[in-house]
Amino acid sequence: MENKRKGKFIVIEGLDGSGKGTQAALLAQAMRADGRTVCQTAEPTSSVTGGMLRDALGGHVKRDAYELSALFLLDRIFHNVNEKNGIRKYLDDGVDVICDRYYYSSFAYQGIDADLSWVMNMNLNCKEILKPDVCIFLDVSPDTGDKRINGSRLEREIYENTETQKRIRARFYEVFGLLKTRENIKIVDASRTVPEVSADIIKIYNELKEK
């Protein structure tokens, strides 16, 4: 019997304002187009787990950065695991996954305040949590993204301020750097136009899909 297409897992990062959930969207439609069947998923989860998580982000409990490092640790698990509606589960039935935030906003966000190699291990060297095919990163400015949330948003999350911003853009490149030789991660401009930025994601997509 011919062995079953593994579904394409992709992640989209990048800063508050980056504009991952549009070109998550975008890039799905594409692959759709394509022949592709897409799962839509995002961290964090809409588990329990999950709950707390956007509880804490979005201020209402107040919670430092290894508390939210361990939950979303609990959550990605759960991310992968979940039986019904796992990444796991769907990458084994073929299906492409597009993930909208994974470990490296961990590393990224938390991993300012908390330790970075502590929080990059537990992700990296926890088995259930697989490695994604590729990254694609949504560059943009601090300012740039702080516009975009002021046109967007009634209210902010706790990362959600330029200084803040700063620093995580700041290590999500140092992270980058560590994990060069490890993981697939491609770098887009996003300060452009939408089609110009859903457009080099779709080329890397298509480089994706041939491998």
Ligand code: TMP
Given for the second form:
Amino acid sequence: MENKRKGKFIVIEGLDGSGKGTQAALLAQAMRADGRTVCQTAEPTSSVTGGMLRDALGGHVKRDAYELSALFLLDRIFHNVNEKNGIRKYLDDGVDVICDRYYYSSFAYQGIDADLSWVMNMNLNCKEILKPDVCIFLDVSPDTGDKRINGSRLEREIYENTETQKRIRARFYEVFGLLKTRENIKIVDASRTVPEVSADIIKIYNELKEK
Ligand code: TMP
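Having looked at the form predicted alone, could you now put up the form predicted in complex with this ligand?
Below is the entire complex, every chain and molecule, led by the chain shown above.
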């Protein structure tokens, strides 16, 4: 459902190792300096369902792509409707929300193994799941993402290998093509330096706030 609320809803997407966390923090800093109140959040969330997802992503519990899709959906609905600190509550209060991953990740990650239209329909047709004002996709090659993961972590999650990341990147592009008439998607070359990427993201935010 369209976001007609007071706050802006910005999603940052990308492959593993694309720098989403760093860039989300820099964007939040810039927006706060601009006088906005900002909530930085992420999926999977820290809910009980989010914990189940982390177990599966870490490879500790085996789940198939349909189970994962359903769990991400449940986590996302909770993320939207949770009355204490859900996305909808923040936006209604005039707080801008920056979310690290959202339904685009379900389409690209679960969509490589589960039926893509099934995953898309259950997310896009759920009225509790708000449509972001913009999705900023941080584009890196799977090799670049892989090197960045190597430098920052010891353990790898189930999707974190170059072959799978290649398939996921292709799915992201396919999905962006399918969504281009209904969603505001901006692709940013994230292989550049942190300040260069950040400058582009802040420009996108500045354009959005004029709307
Ligand atoms: P990250 O936020 O540290 O990148 O890790 C989250 C992992 O969860 C990442 O591998 C992508 C995956 N994911 C999905 O597979 N589907 C989803 O819907 C979401 C939100 C994340």
